[in-house]
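Take a look at this one chain, the form predicted alone, written out in structure tokens.
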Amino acid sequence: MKFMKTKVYQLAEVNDEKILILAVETSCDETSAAVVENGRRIRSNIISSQIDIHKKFGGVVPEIASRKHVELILPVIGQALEHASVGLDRIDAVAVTYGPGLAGALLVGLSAAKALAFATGKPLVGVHHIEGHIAANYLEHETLEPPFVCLVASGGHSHIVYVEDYGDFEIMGQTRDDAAGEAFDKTARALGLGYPGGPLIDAQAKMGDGSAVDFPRVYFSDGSLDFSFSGLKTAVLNFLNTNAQRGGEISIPDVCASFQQAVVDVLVHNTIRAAEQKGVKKIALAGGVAANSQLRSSMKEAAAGIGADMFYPRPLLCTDNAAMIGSAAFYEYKRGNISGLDLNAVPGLKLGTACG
């Protein structure tokens, strides 16, 4: 499967050259630009986070995010080029996230990237955001190559993806309601911990007992590898409300540990099943939730149990960043998948959308 592009043509052979991709990422609340060499080496990766701005609202406010992207996009791109010690004349292609994400936020990055591509005459490469998260592992592990199974878990996505080749993906499982990261954020809000919820719950869970509360785990009887975390979130709310009505004391670390254990158990179980079904011995993590300490340790242990190697990026590369977009774009560029200047934002873009 390929991602939707407006033009497809074969470029000259680039295997033995240093190909530099200038990448832009503005799908949510990070304004980021990076320069990536040959899909594996980060020459620069500038990230301007809006967490402190959105924290007071308990989540990302799309209009505010878009306005901040407008303010920051050009300075961030300038810093990326400066830190990489290259000029636009040395860049071989301009890459940009075009979906999924917040419509207004995506459009800011797209506008900047298309303007640069037009002004310089460089090819434009549109990148699927989830493809970028998967490619973050190529930046961390130079020897990692397909095929492998990758769990992509973040605030907006929970996907199990079979990566058969560069740019060739099969979705084996996905969320039917809340994404894993979304469940973390909503649970943290209910507990009064703040935003973003993932790191806060992870920290509290280290001081709690994961077996203190028996929260539900959803496994589908039809053999599906899909996820469902809405019921788990509701179970946490019901537990908190019931205890409040009874005047009972609540151990926040125990609730966090029990909630996190339930999420991790399902993520690990389904991912290991996917790897077994495909007969692969390489398992990767990607996305914001991939920074969770318990998920990393539990998945590594489960992978070892089936004789598989475990891969995951450093925490910085788990968050939204342009370097991962530049890595994914390199492999799309080599395949000749180039976008036209009419490329538009697709907020609900599905992984595996065919070329149109």
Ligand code: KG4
Second form
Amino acid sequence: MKFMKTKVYQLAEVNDEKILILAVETSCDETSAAVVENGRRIRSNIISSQIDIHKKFGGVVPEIASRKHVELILPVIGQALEHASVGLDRIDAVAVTYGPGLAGALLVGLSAAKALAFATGKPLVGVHHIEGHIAANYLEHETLEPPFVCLVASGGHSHIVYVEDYGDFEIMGQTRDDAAGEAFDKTARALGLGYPGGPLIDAQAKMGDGSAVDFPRVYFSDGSLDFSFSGLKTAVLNFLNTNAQRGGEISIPDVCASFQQAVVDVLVHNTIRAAEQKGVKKIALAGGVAANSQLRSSMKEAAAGIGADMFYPRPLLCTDNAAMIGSAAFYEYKRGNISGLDLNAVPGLKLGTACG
Ligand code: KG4
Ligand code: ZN
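With the form predicted alone done, generate the form predicted together with this ligand in the same format.
Full complex below, order starting with the chain above.
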């Protein structure tokens, strides 16, 4: 990923023992700030989740998310510095997610980070949200180094990414419609389970039979590693409607387990093919769906089948948090990818694009 340098900063000596980055993340419904040391060690990671507010609406309401970020951003940044026991003077750079995400939400974190960078004279590092999710693995696994294949599956994205080097990515497959997390959330909603759907379906599935209902799995015949989950969501809805019309009983755990099995099968199959194509023996998971217990165990088993090692962050680092942004920012900073103070929010930012 290339960042346009609009200002040349005197960077701290990168060989210096400890580069501390203050990172900010507000792309969706988590207001988060963190201090990360040398891209690998979390000194603090404050996450203020708005889930309880958005739950009432069955999903994230962008306008409410932005307003909450405005209320929370300064206290959250203050806490991150306090927990890390550092003052702003000791921070080497300020990092922030500038896309993809909700425009209004991104702008809150971006404005705060730019103001801090301007006031302190520290460099600003704009970070791609997906690059952050991938970097969560560096926080969890101290010795993990590229190249590896990473499945990034969250509420907004389902990407298979070949991480050739730090900040150097190739997208090998992506969803053509719904993201994997979105499929979990919409299915949970149809089942009346609540929001966010992923953890709720994960819990129900543990009590069900994954082979009870044969839901569809989409594999593209042209060899593409892309995903499609909208047909699966429709198949669950049709199954529920048909049963309701017939007055039949359904087992929620069985439907959850069968749905989850269908999603996991496709995610695992395509990711393993990607690793085989690249000839890499390291497979990582990232994003909220990486917290899924069945995805973790099935991917581990399939990875072992091709002699590959599996990496995934603890659940807290799978979902949105600023520490992952601080880790990704460290590698951009080391490469001299410093953003100008004119950095804008880019809601539809693609991985691997330059920013101005
Ligand atoms: O990465 P994330 O916090 O936000 C985005 O960038 O989208 O991911 C949130 C998504 C939600 O769709 C949520 O349902 C899903 O991750 N998720 C899970 C699990 N925990 C969270 N999906 C499946 N199983 C889980 N255990
Ligand atoms: Zn995310």
